[in-house]
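One chain is shown next in structure tokens, namely the form predicted alone.
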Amino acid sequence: MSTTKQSPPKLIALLGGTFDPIHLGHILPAQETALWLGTEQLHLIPAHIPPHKSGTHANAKQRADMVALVCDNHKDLQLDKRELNRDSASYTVDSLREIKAEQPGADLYFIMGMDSLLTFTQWRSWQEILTLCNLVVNIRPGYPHFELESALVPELKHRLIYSLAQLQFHQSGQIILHESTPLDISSTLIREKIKANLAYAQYLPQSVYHYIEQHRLYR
């Protein structure tokens, strides 16, 4: 009997948040994200303690279950717990330098919204970023990219690039815009309406539905 070696991934997608608690926003977004790039595996990254972010507002580890669940039911995500695993505030630069020592022949491609770009230049180590991963950044259809484009600092503008035929000459450096299907879905939207005893459950998968339930979270 011969068994064949899984050969390692050679294009991941990492989406980071705090998923406090995760939801359709974070999942459907990034799936389709995804799947536009051809990658293989999609990663989620969980933060501990998130630099920009006084706390949260379920722990470390019911976080990590809510994504666990997630990840149980759609055979493309992966739950990355390298961040919860810390006793520091969470970079998304140290989480990079690991997954590329880990998996020297992928590419990665870290997604974002169009805030998170920009505000990128505020992040640590933001040029150490940009040697080890793609930004794709999720857009609203239909959204000019002039107006993008002309808000963001020189050192970001001249890496735009929008097609991904033109993507696949760099491991990294770049960044591409992607028109994504919109949810106006948010975590604070999700504990403010739970606090409320108001109806929640459309927002989420309904494995994160039960467990919030379970263990009384957001009350």
Second form
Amino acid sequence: MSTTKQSPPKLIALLGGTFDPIHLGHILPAQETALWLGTEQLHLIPAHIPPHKSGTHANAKQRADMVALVCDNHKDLQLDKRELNRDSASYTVDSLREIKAEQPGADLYFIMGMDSLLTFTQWRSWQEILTLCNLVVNIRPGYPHFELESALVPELKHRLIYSLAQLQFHQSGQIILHESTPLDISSTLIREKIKANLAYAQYLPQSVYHYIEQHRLYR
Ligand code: ATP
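Give me the form predicted in complex with adenosine-5'-triphosphate now, not the form predicted alone.
Below, the chain from earlier opens the complete complex, with every other chain and molecule after it.
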């Protein structure tokens, strides 16, 4: 009798953000994390109207253009425009529901920085998000885990797991910490540098730098 060997599930890493603009602090830690997880794809999902921010500086098309330029140069990255195609506020839970429906067999890993985990319970339907994916949180090397743990609410604390081997048994609901190379870069820092007429090219891929210069963004 022949047995059919079940193929392992497809693994998809996702990074949502305002990307206003996208910078090396988004790209490099997320790529390192995706490599560590062994995911086949890393999807970048620009938010249309971020629920937690008062507005964006560049418009939705410009932010998507900049992400597209990055994806052109990195074949492991894919621009996912689903939130930009919506008229309403962007909610991660809606995107995850859609992706799960499109790829029912896939395991989804939602990557975020530690700052995002600390406000995660303010996200819409955060409990449902945890039924759809695992969270992978980038922390800084040397940052003591217990400091993060003590800052987390109990509902999140009990979901923390510490090894990739353990994570493979869970399709969703777990939070794993990953130490990626720390890059002290934010979009806010870049916008401030541009406004103050200071050098900022070192924080971005070259193509994004040229786009910002060409369109005179963030002046
Ligand atoms: P802003 O300064 O405008 O608030 P940002 O640089 O924090 O923007 P977002 O687009 O809001 O960028 O971030 C998207 C995701 O990327 C979030 O989960 C955030 O934690 C993560 N992230 C942003 N910058 C870094 C970084 N330097 N290292 C690791 N993760 C980061």
